[in-house]
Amino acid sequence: MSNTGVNKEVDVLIVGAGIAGATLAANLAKTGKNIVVVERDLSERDVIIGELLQPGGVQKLGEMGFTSFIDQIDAQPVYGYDIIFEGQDYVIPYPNKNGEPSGYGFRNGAFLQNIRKHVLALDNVRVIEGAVTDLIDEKDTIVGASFKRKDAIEEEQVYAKLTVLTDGPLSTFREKLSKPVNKLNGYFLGLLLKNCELPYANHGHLVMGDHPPMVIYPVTSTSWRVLIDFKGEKPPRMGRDFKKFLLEEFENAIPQSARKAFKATVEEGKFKTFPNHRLPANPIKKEGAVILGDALNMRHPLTGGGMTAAFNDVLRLSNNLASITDFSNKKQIGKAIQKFYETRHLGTQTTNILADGLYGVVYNPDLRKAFFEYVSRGDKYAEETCSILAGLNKDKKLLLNHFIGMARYGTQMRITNSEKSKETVTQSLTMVKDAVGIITPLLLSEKPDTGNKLMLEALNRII
């Protein structure tokens, strides 16, 4: 383990050694900077989120030289999605052009321990297991943090030229460095299916219908993660009645080949829940500090885009800081942070919009049917949509074109397949209105200056 002592002042203090914080430490360490990381708990965690890394995230890991983090954890390649809708399905492969990578499913805790193991072996990084109690603010400048080591009583301080807040979705200090408007969408219930088969090995499965949506993907060679969405401000109540509810509501929706394993897992009752948030990025520019990852920005985890967004943040900030040789130069540090805040959306906006947009679609009966029929056309309707889901294509205008195109196609199909009554026309117009109502606030939360223009273009196309 790295030396856990603290110098009088270090170049960089990283608060939190989750996926974003640990990867940032590994990447910044390549520049020779003196780094301290404070993490509350260094033991392997058992969580139900962050277990699917989309190809775009794998790509960013590769750009940092860290694809080895996926090795030796029984990670499973993921080559695309099987979209399941009321007993029908359609398989969409990830793009495979110019050597673009596959995705991977794995246990998050094992993946994170690989990253931490790398960081703990670095000579210029010191890792402290303890809880940060406060950020040190002197004359409106963050100069470090106070913390308590694990099992310690006394507080200590670590001073740094740059403090990076990466303490994750349940961040304690995000209000010091941002103006969060955090919306709780509901909770994911996580189950682990063992020793079963799904219709398509090494694929994610999105299951939609007259029930809450489910996503299923492999996380080891013998297990599949199932995530079931539950809306509401409180997690679902567990117990025998809950087991009965799960079987009645979801057993027949699960693909036939996995129902036996699903029933066994439900009866075993080892459930985990995790809150699903929507948190648009709204940072406060504070000298000496920067915030990134889930501490700054979250989207619904339905599309598995969280780690891809985090690696985009890590790589972009690292690149901005790479050329700064003296971290005492506050002006250069400030410019690097400013550039990060002004440009980070280029790597995350389509991930955010698609995640929350698709979440709105799967809960709208008309739109989820339109979505399935739209991507089932194949060609660009499936391929380009999947390239955005994969985190490989970040064209926001393309995403908007497909989102509105899906609603218009659903409208066209409804009118074509039914009598052209006044009621049918009204219902069809409602479908388009619902789609615009879903996408508009998401566009406006991602750089409103360009979002307004794109929204007007979309409305003009509909008219």
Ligand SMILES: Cc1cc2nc3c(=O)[nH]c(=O)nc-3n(C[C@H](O)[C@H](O)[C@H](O)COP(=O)(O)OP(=O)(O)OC[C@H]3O[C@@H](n4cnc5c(N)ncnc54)[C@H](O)[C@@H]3O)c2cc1C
Second form
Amino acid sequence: MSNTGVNKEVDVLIVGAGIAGATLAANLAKTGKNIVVVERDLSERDVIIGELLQPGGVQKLGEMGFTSFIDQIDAQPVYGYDIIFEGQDYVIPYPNKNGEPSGYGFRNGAFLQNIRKHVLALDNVRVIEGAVTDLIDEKDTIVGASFKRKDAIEEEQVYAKLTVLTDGPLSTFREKLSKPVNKLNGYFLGLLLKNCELPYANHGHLVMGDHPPMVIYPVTSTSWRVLIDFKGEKPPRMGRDFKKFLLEEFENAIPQSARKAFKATVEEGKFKTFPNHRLPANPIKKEGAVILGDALNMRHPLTGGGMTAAFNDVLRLSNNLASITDFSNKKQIGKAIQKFYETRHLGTQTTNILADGLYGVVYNPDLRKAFFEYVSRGDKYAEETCSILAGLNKDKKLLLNHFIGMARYGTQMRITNSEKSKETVTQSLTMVKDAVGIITPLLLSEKPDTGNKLMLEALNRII
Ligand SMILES: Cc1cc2nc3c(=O)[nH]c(=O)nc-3n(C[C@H](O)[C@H](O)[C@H](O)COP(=O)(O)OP(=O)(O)OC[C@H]3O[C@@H](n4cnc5c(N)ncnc54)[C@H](O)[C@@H]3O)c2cc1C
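Form predicted in complex with the named molecule, following the form predicted alone:
Time for the whole complex; same chain goes first.
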């Protein structure tokens, strides 16, 4: 079937063939649905987002039968993290006792083109290169979208029984299907280090210290992505002194073996930035439509959890829709969407809480030291924390126990290792208070359930 022309009424219209939209098209297509995907730009994108897929995301791809999307793109297996704190480091492997997969680093554009290539070859999916200009709302029901093909002047319409909005982090239409309370945390500056080694091949590196945090992971066999956090409302100003600033601020924090490559990359000056948002999910139920991926929910990318969350969404929604043979049955579609909104947090909440929780920790000098000391104890302190980061373990209570346990451990260490004074005790206890202050709003912004209430009561007893 050609990929031009629009069937006037299709089962499903997907807005955006990014990570979530393209994978959803591939997965829904298995049930024989008639699908149209409208994507603004089908060329391979050169971005700094979505380049480390956590093992939990690889597992979800496997459940959909799509691990081949990682093939033939020089993707690099990632076996765990090296946590670097003021020059010391501690390596934590991802869990693999039960045959859990490794993570993968890759160029996002190459990975996405693999997914799109698969979709473009499907008989029951039509992919249109064009920008959606509006969702069509008739009598409070979304019935499709208007779009303009690339280079066209005229608008066209496509009508669908179900419209799926996956227009990503910079979504234009999220307000039609959710009540977003979007917080800009700042920006990641991305650089590519070429032909160098890091302390641990095939590992992510989290670099913390008296400087903004950095993450580094392999994205091809010869290059490593470095992401440096910049807090604030505006992207870093890349004026004349920017290169000097980067070298002064970060060169010594980069592991020795990669400093030469870092310096060369900075001098070359090929930088990219992307805004980092926190967006708790707050969907509005609207007949005929559903929203997912970054359009609905974002967390800080420090822990690389976004694609894992997106694949969780894709799988959960597809499973809910799988048994519906007739998509004109609005009641059944409505029920499937309602169930998706009510249960999706079970797959995403620990990823979200950990991402923004760790982001709070790395900017708090006492807590980031406590975090390093806590995971350096090894055993369950490292393994369980890493299993949550990996997106393999979704136990929210376990996450909370480790988060508070980390702050309490920091407190104990401080009291044990410092001169006994009222000031030491007060400062130490502040750590627990700070940790609770970081995690409480994150817990509250996940879909409220009785579990959250019990946890908040437990937290109140601690402080
Ligand atoms: C700096 C940064 C680094 C990150 N690093 C990681 C990481 O290492 N690992 C990880 O798992 N996650 C990471 N993420 C998050 C991850 O990139 C996202 O969670 C993921 O890409 C979300 O997929 P999506 O499909 O919702 O959005 P996208 O993949 O961005 O797809 C949205 C698609 O919609 C299209 N589109 C938008 N508007 C229109 C329109 N009007 N009409 C037609 N098409 C449209 C876009 O062109 C795009 O193709 C990072 C995020 C940031 C900000």
